[in-house]
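In structure tokens, the next block holds one chain alone, the form predicted alone.
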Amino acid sequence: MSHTLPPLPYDYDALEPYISEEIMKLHHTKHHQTYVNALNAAEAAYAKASTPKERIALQAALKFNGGGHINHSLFWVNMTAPSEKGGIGGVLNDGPLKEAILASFGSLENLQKEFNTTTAGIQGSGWGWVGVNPTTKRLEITTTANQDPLLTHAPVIGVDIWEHAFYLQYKNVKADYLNAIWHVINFDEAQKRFIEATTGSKL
């Protein structure tokens, strides 16, 4: 079965002045599509392969597409309009993922703190997450390099540190990029993906 490209949730510019316009079309039209292409291609090369070593040879692109593909289609539901803009973005409500912050932060600054500084620390391209540990049920932050999706803990908010994601609005200052990231998360989202993963429930 193919994959396609997700739809946006929102426009391209709902997420202003915070992530431009450009780089939401960019990011999505052709970053985020070209892996989906490429994914297919090589599904498609992998059911045809008919040796192990043909095989193997595929995981990588395997790996890095469907990584790709997967860590995008959580990014963008990941976000939406800022709250200045009557969205809901950057606001936490009470419920149980703000419990579950104040538990193993403190406070959202703290959280927002220690997550800018861990994924600042990224070298070269990857992710930064926020993920229940499925032992401890607990939050804890932590990265992936290049398109790696996050398989060690469920993922409840995911944010691109690729160059693509930032760079034309941002330059080089991967600090004002995290910074600003937080006045567009959605954590009405991520708080779905937080009692899933810490419940089994679905809503």
The other form holds:
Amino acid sequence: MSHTLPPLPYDYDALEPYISEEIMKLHHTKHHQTYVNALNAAEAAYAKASTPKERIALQAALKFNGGGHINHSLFWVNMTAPSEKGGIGGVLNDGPLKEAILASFGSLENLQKEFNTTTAGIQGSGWGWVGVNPTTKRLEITTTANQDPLLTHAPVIGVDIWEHAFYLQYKNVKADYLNAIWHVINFDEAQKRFIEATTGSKL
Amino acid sequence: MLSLARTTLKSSIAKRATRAFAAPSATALLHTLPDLPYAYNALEPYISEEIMTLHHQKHHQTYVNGLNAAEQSYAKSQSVKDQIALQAALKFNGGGHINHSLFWKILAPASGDGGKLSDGPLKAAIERDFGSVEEFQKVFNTKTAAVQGSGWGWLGYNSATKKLEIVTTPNQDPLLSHTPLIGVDIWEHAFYLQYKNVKPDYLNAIWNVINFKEAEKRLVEVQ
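Shown: the form predicted alone; wanted: the form predicted in complex with its partner chain:
Next comes the full complex, and the chain you just saw is listed first.
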């Protein structure tokens, strides 16, 4: 079965003023769509491959486009309309996720500060993540390069720091984008993933 | 009052002495942002003034600042482990400074040297190694557009094979395996404001402002 572009769970302008409609449109209909198309092509080629060498030669395309599809699919649902527009974006309610954040980082503000510094420090394109360490079951901040999916942790929050994710609106000022995006992070969705990762139960 | 002045004088003399006997690299000249060889709007309509201004004054300047900071830390580092820990910052910012310094020189206004490849050693080598200039640009654009993430596309001279080759480097890695003749920045900041996601349009456009004279100079120098 071919992969398809998942629809955005909100309108293209829903994350304004934190992420512009222009960026959301391009990011979803062009960038993510391109990963989907190329993933399908890579998988079709992989199915026809008959030697380990051929399969290995296709690994880069599968990782790049497969990772792009995985990461962006997660990205859309991990954002939602901000609270000032009647949404739940940026609102961290009491619950297991909030407790875990306080336990590991002291406060939400501290998590955001550390996350933003780490993510802004990526040397090239990539993603910033808050994830559950499968051994310790604690929240940790980590990054992946390019479109590498997060494999070492269960992703709870992911932020795209490729320049296409913010440049039209924030230009070179990554820090402003990273401060803004917290207003549209869907903590409810993040908590669902956190619970799943720490209890093994799918809600 | 006098004793305070004496203490201050003593400590400033001590500081000066420390500086004078510090390791050479700690007092080495700092890197600076090279001037653009043309006005910010000189590469219009192929590369916008807005992009050139941000790219030079913000992005390249940040690499220069980051490189100076990394080199200062390196000069102070006390162990091999500390030095290794600084390699990433040196490579990223040093590469960023090297690559962008080259980039500004390899571009030129279309009204000047931009986009003009005259008969000569460079044109001959391109035709020898790629068949034609058009075929070279086609392969260059395809390979550069295919960089998975941020990086650079290069036309480089391979001293071992004595041939021109198209290679890419990721992120801000400088080209080490070849002598760089032409470099094209394919980081999104290099084109996104103008070309959005349509990398091929940027890559087609930039050939109008590539300074082939400068590239030829580099080829002749290394051959």
